[in-house]
Each structure stands twice: as C-alpha cells, then as structure tokens.
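Here you get one chain, nothing else, as structure tokens; it is the form predicted on its own.
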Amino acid sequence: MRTDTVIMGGGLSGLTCGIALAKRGQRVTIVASGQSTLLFNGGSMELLGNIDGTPVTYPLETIASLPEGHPYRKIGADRIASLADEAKQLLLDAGINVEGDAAANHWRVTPMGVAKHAWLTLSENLRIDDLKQLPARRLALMCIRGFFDEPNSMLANGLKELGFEVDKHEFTTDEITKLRRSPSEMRAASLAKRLSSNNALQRIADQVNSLAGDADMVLLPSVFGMSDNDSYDILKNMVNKPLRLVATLPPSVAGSRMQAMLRHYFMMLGGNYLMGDSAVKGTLEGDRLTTITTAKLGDMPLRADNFVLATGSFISRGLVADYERVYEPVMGLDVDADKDREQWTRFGVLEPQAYSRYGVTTDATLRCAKQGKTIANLRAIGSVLSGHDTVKMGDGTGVSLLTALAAAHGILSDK
C-alpha cells in the first residue's frame, strides 16, 4: 500500500499532523491502534503552563529560557506564537470551538475545583481569565444523582476557595434513573449517550430552571455530546441562566468528542485511517525508512516517502521499559533515558519523576536517529518526544499540537 506519508499514532499528535498534510494535498494514512489519552482531556489544551513549581502567566515570554531540550526549542521559540495560532485555527475547523490565546494563559477548573493555568479551553466549559475579575459571583452546582464521575463535594469547596459562592443542588430524571437500575455504570460516556435526545435534554433542562433560584451561572458536569456539540448547544438555549460545564474524571466526554471530531475531518479530507491496527516494525534502506509493518496487514507493509512516529510515551507503549532498560518498541530508535534504572523514578509522588523527560532522541528538525545515525524521512511528534514533562510543566497538548504542525511544514518542505 503507497502512500505520500504514514504516520503511526492516532492520537492528537498525529491527527493534528495528518490534518495539517490532507489539507495541502497529501496521501497520508494513520495507523491508530486504539483510544488515545485524549480521553483523559476535560476539554482543555496547555501551552505551557508552569517551570520550576512557578505558574507561567505568559508563555510565549516564558518559551525561550527553556532547556535547550526542550521540543518548544527545537522547533524555534520565534515559530511558537504562529504555530499556536494555526494549531487553534485547525480545532475550530474541525468544529472544536476553543477560546484562548497563546499570549496569556487562563485558569481552567478541575473535577477536583482546583484551578489550573490552560491556553485553549472549550467554549462551554467554565473558564476564568482573572481570578480576581470572576465570570459569576453565585453559581448553582447541579448534581446528578448517582453520577460517578464528579466529586461534588470537592469541587464546591474548590471552587468557594476560588471566591465563588455556590448552591450545589441533586437532580434526577427519568433516562438517569432507569440508567441506575441498569447494569451499565453511571459514568459520563453512558449518560451523554442517555442524555442526547431533546426530551432527555428539555426534562434536565426543567429540573435546572427550578433549582437555579438566583444564581448567577448555572454548572453542569460534562456528559453531553460524545460526537458533537448539538447537545450542549441546545440545552443552553432550554436553560434560563449562563450555562457552563466543568471536566469530569476519565474518561473524559469532551476528550472523546474531540478525538471523533479530528478524525471526521481528517477523513473528510481524504485520509486513511486505519483503527485498531498498529505499527510494528520498519525497514530501512540507508537512511531512509522505506516501509513499516503492522499488526493487521501482516505481509502487505506501508510504503511512504515519509513517516511520524506519534506513538506517545509510556501509557500508550510508545515508550517501554523493563528491567533493564527503556526502548522505542517498533524501530528500536535511540532514546534520552538514564542507563541506571535507580535514576528513573525518585520516591514521593509529586517529586519530579526523570521517567517523565524520556523519549525518542531528535534533531532540531524533530527527525529520528538509530544507532546515532539519523533518519532523513522519520519524525516524531508529541509524547514520545523526550525533553519535557507533561505533568509538572503543563505542555503536553502543546507540545503534541506544535510539534505535529512543525513536523507537517518540514514534511511539505522537502517536497
């Protein structure tokens, strides 16, 4: 099977990048071999969101003092600011509607009713760009009953700390509570399927306008649309007072939503997308990868003239470790990792984890190397990439969406 290029990965790396490469007359095909951690998503993207502990109010100031490893620094601090406005310009093409701007980060809300620092937040959901100016003084904290997915109590006080004053309130209808009774669990994804039809919707509706007394904002857990926003669209129209959403726990409804959205438009735009199949070998010719194997197709390899790898790193076996060492699974590429296994975690756990920086060793034009020999057609893009930690710097969907656009501008370029 030939194609112009193959990118291994379904996630948002490789669909951002598969996107990017359709849209300017690419064959391209994505090997996805699953559900990506976008289900972990609460429909929130991070640019850069903290160094050092210190919360980073302005990222594109911020991008240039960082590790010289750094992927932001690879692909050139000056590029990040036009990158991060095509990255966004890309979500809502494909029908995310994201507010936010990469010159000054703004607060997101947790399941949990912490505050953290996010460059793009879905519209719907409850977004604070001043704590000290807050978008509602009174809200109503609509509960449903049974619901999994939602630490009600946590989030209230979290959000009471924040300088919110809340009325948090318990609801049911009658879809939620045969969901009850039946064997499915209640969480997020089985109520936005339950919770999708204008009946279902009007009776939520109903129940919130009789709650609400005189709140200034009305919140509601993110259970609605799993494969667009129509649902949310409408209930907002039913519900007599500002509406927002606040993120559940995984897995995520709106993660879900943007993963089906990305895909829509990639194969829209003429992609192939090949799910439930993964890559797992490649041959090379020189230093050109020439073809990559994959589970499915067995004897009829994928032929390209380039390739991504967008694998992701650990949770996603982009990245394995045993005992002995940590490896990239299909190419066995080079890797930044420590040789001595005591040196990859520390104990405490909100301690810096070295594990959390490995990755696949780049160039400065994100491409590949075996054996210190680099790969002219092979890039990586997102968490496998090593040089940064999602977790303590706040990056990773940054980093996933930047460096794809990075890597689709070198790919065209070589044309």
The other form holds:
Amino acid sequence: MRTDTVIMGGGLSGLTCGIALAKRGQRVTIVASGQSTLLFNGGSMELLGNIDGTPVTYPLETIASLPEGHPYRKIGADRIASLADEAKQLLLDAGINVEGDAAANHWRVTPMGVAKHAWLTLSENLRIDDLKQLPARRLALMCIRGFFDEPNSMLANGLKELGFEVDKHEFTTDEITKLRRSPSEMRAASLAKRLSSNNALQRIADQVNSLAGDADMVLLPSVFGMSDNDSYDILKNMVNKPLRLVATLPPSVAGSRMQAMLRHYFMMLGGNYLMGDSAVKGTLEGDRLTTITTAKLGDMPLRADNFVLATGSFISRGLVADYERVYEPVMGLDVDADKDREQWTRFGVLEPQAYSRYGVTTDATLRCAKQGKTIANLRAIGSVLSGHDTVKMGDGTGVSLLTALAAAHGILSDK
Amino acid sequence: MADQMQLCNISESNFEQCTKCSICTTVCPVAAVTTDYPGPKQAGPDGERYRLKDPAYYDKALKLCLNCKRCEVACPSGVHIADIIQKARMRSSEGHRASLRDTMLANTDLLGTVANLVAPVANATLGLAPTKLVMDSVMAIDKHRTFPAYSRQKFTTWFKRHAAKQQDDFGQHVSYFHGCYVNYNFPKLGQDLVKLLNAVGYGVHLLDKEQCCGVALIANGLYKQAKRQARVNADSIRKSVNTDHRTVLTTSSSCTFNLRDEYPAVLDVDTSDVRDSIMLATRFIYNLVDEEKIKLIFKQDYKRRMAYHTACHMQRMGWQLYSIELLRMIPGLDLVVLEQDCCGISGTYGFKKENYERSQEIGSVLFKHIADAQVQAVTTDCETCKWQIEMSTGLPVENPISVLADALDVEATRQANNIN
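In place of the form predicted on its own, output the structure of the form predicted together with its partner chain.
Time for the whole complex; same chain goes first.
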C-alpha cells in the first residue's frame, strides 16, 4: 500500500500533521495503536507554562531563552507565533472551540481546583485571564450525586483559594440515578453518553436553575458531548446563568471529543486512520525509510515518500525502558537518554525527573537518526521528541501541535 | 535475568499490562446503553484477578458482551480484553447445555441445509406474523427480526454445476471459504467473487471440506462443536495452502477473523502456520492491483453514492483499508467513509428477544450517521451488519466485492489482463 505520507501515531501530533498534509492534497495513512493520551486532556493546550519552576506569563517572549535542544528552539523561536496561530485555526476548523492567545497565557482550572497556565482552552471550560479580575464573583458548583471523577471538596476549596465565593450543590436526575445502579461506572464518559438527549439535558437544567440561587456563574463537571459540541450548546441555552464546565479526572469527555473531531476531520479530508494497529518494523535503504510493517497489515507493508514518528512517550510506548536501556521500539532509532539507569529518576515523585526529557534524537529539521546517520525522510514530532518536559515545563500539547505543523511544512517543501 | 523477569510476567492475554486507564469503557457499545453490564475493564482484566483466585467470582453479566473487540482496538496497552471475557465465559459454561434457541441460532449451517430444501416455504413461513409471534414467545427470537431469506440453490450447488469446470483453465488459483451466508442465503456474493477473480485470471476452488467457521457457536457457548468444526476447517485450509499452494479467500469479515484469530485465542486450535494465507478477498485483490499484477477496468457509466461501514471484526483485523481503497478505485463511486460505530447486531446477539432493544439502541448512532450521509446504499464486509442496517435504515447493503463486480467492465478487464 502506497500513500504520500505514513504517520505512526494517531494522537494530537499525528492527527495535526495528517490534517495539515491532507489539506494540501496529500494522501496520508495514520497508524494508531489504541486511543491516545489526548483522552487524559481536560480541554486545554499549553505552549509553555513554567521554566525552572517559575510560571511563564508571556510564552512567545520566553521561548528564545529555552535550552538549545528544546523542540521549539529546533523549529525556530521566530516561527513559533505563526505556527501557534496556524495550530489554533486548525483546531477551530475541526470544530474544536478553543480560545486563547500565544502572546499571553491564561489560567485553566484542574479537577483539583488548582490554576495552571494554558495557551488555548475550550470556550465551554472555566478560564481565568487575570487572577485579579475573576470572570465571576459567586459560583454555583453543581455536583452530580455519586460521581466518581470530580473530587468536589478539593475543587471547591481550590476555587475559594483563587478568590471565588463558592456555593456547593448536589443534585441528581432520573438518568443519573439509573446509572448509579452500576457501581463502577459513575464515570465522566458514561455520564456523557446518557446525558446527550434533550430531555436528559432539560432535567439537568431544571435542577441547576432551581438550585443556583444568586450565583453569577454555574459550574458543572465536563460530562457533555463525547463526539460533538451539541450537548453543551443545548444545555447552555437551557441554563439561566452563564454556564462553564470544569475538567474531570480522566478519561476525559472533552479529550475524547477533541480526539474524535480531529479524527473525523482527517477522515473527511480523505485520510486513512488505522485504529488499533501499530508499526512494528521499518526498512531502510541507504538514508531513506522505504516501508513500515504493521502488526495487522502483516506481509503487505506501508510504503510512502515520507514518514512521521508520532508514537508518544513512555505511556504510549513510543519509548520503552527496560532494566538496561531506554529505546525506541519500532526501529531502534537513536535516543537522547542517560546510559546510567541511576540517572533516569530522582527520589521524590514531584521532583523534576530526567526521564521525562528523554526522546528520540533529531536534527534541526526534526529528522531522526539511526546509529548516528540521519534518515532523510523520517521526522519525529510530539511527545516522542527529546528535550522538553510536559509535566514540569507545561509544554507537551504545544510541542505536539507545533512540531506537527513544522514537520508538515518540511514535507511539503521537500517536494 | 532482566529479560526473563519481564517475559515471564506477560500472559497470552497481556492482562498484566492493564494500567486501569478505563479508556476501553469509554468505547464499549454495551456499557453505553445498559447499567447491567459492568464494562470491559471490570468484566475483563479487573474481574480476571478475582476469577484467578476463585472461579465463583464469575459474573453472569459477561454474557452481555458483544465480543465486538472495540475495547481491544482502543486499549493503549495492548491488553486482549475481549479474549479475557470470552475465555471466562467459556470456562463458566463447562457442564452447561445451551438452550434450544441458542443451539438453533448458532447452527447456521444445519439450519441453512434444511431451509434450502424448502426455501420458498421457509422464507414465506419465517416471514409470517404468526410464525414470528410463536418464535418470539416460544423461542425468544425477537419478533422485529426477519431471518435472512434462504436461497433455493446453495452456492456450492451452483458452483459445481456452472463454474467448477472452467476454473482449471486459469493460470493462477485460489480457494474460497464461502461461509454459511453465501452458501445458504446469498450465493450472489460468491458468484460475484468468481466473476471478479476470473476476469483477472484467477481460478476459484472450493475447499475439500468446509464447515461453518463457528463464530455463532462461540457466541452461543457451543465450544465443543466449534472446536470440532475448527479442526476440520484448519485441515482443509492446510491442504489448500501447503499441498495445492492456494491462498484461502473469504468474503465475510467475521468468518475471517474467526479463522485467523479466534481459533487460536479462544478455541486453542492453532492456525498460525497458515494464518497469513487466509484473507479477505478485498485484501488479496487490492494487493494484486497495488503490485501491478492485475488491472481493474470499471464501467464508464457507473454512478452511485455509497457509505462504507467498518464492521467491528473488520476494525479488529485492521483491514478496512483494503476494502475502502479498492472501492475508491471505482471512478463513478462517491464513497463516504462512516465513523466506526457498532451496528448492534453482533451476529446472533440482536436476534435474541432479551437483546433486541439494546441492540437497536447501540446501533442508533450509526443509523443516524448513515441517514446524515444521504447515500443510495451502504457497503460493508459483514453479513450480519448488512441485515441490521437494512432492517434499521431501509437502505440496501452490499459487500464491497459485489459493488466491485457490479461496477466492473468485465470484457475490458479481461482484455487488460490478457485473459482469453
């Protein structure tokens, strides 16, 4: 099977790159081994949140001071602003309603009620542009009875610490009560599937409207719309006050929806999305990759002019660590990782961890290498790249989006 | 030592790799519509930990599993969740007899043999309201369902009378595992395959012995019979591949998945030595075109708008790509590729009275997408999806092989491939 480009990995970076290429007329195949870590995302993208433990307010200004090996430095600090605009537009084109500006971070609110820096946030989510000017004074925090995925006392306390007045209300509806019969499934995704009909939403709105009192904003957990924006849009019109959602513990409904919308957009553009398959082998001829063998397609490998590695980090198995080494499992590409296992981790789970900066070695054009030799038509994007730290720097989704677009531009200009 | 430790701690089903992320539960079509089913994570790897301690922890709700495998497709950690559930069902069924209804539904070939003999009577009778009511109340087969019509002539009978003789004249050869649906209900699909392959120079042959692949037997708990039939099929396939050097082609995604993957995973019948030589015809034909070994020429005046539905087992095999790309070769075909949603029938599951409503609720998302697509027909590689979609949307549903055969300019194709 031959297409113009084969992308290994179907998460945020793989899909973004695939969409950018398909929009320009390329035939693209994405190999996605299972669902992606986008399902752990509560509805925000981050460009750069922290440097050495200090929050970053103006990411574009700060990027020039990042260390050389950071993916943003590789694609060029001067290109970040335009790539960021392009990424935002791509998300909007896919139907993902994000708001935010790369010039200045805003704050998103975690399920634990902690404010963290973000670049783009879904318009339905609670977003704070300035901690001194909160978007509401008094919040009605509506808690679903028996719901697993929202630690609502912590959330309420966190919101109070941010300066909100918070009235916490618990409620239920017929649909929610029925769901409670299954003891293990009072989870965000299960609720979203049962709360999508107009009747179910109306019952929620009735509860919310009768309980909200004199609050000037209503907060609900993000349990609306696994694959489209309809549920939230309908509910918003039924609720008498401004309505915002708060991210839940994963798997996240907003993350599932973003993944579904990006995949749908990619397929609409004619892309092939091979769900549940994974690349197992690459064949090199000279300095070029000629084919990728997948687990399911077996003896009929995928051929292409260009290949993209978007397989993610350790959690997605784009990188693997055993007792002796850190390696890239598909082709044994060169990786930036400490040889000495003692160096991989530091005691204390909240300490900066060396392993979270590990990834495949790339040159300034994001091309990968094997045994020191650059592979001319294989680029790496997203979390599989070395030199960034999603947890400590708050740059994971930004790196995924921007390196995906940079790689797509590189592929298109090669031709 | 390090390798040993890691390798020894991985079971066949990979269940130790479950990180409890719950992503499988978000894609389960059954958990989405009923609270009686605990969801794949709990039914699979979580429950397995208890069942390993004591089989009495088996939960009867596991029979609600469709075995659609969507949990396995979604799992980021490669856990064979549905296999774990199937095996648990199998262990718990030992010593129990399946009900008359389940035995009847599962024995698609026995039922077919009888029904073919009396096809006009069977079709008329099975479609009558009183028959449906009796089946509904006595057999618990839902009255909304119509059994697929039985053909007056079996595919194998047609083949032996009208096609077998010419097949040796071709330069290349394949075997065809037609399955029960083609043989008893819809010989046209088999005829379409013969037409298509003959036009590009391939002779088609039946296997020495073909029995029902057993997918319905597994679903209905008739494991012993499924194993017996699996061994017969495995032997015939081996002869075709090893002695006659003929790849074994299929036109049903569920038969294919069963022969290749469920035989070893669920029935412990090892087919690994010939697994690579069992494939859907669309994969085989696509590859011949891709390697420029054959050419397909389509009718100039063919014009149709269709939607492609990826059957669950097709998605599990990861082969929808071949059917989609082949269909895209037809110039006059405007193809909409639908989102991958379950139709809800899952073989015999949706025929059972207790499952009917759940089955339709599961399929409702897909039916809406089909309605939105504004197409003249739907195409899919699974026959039970076909019945479900036809009943629920009113649109005709065809196998991609039939669509290709219909659009093919046979004479031009024969000429392009130098077939006399």
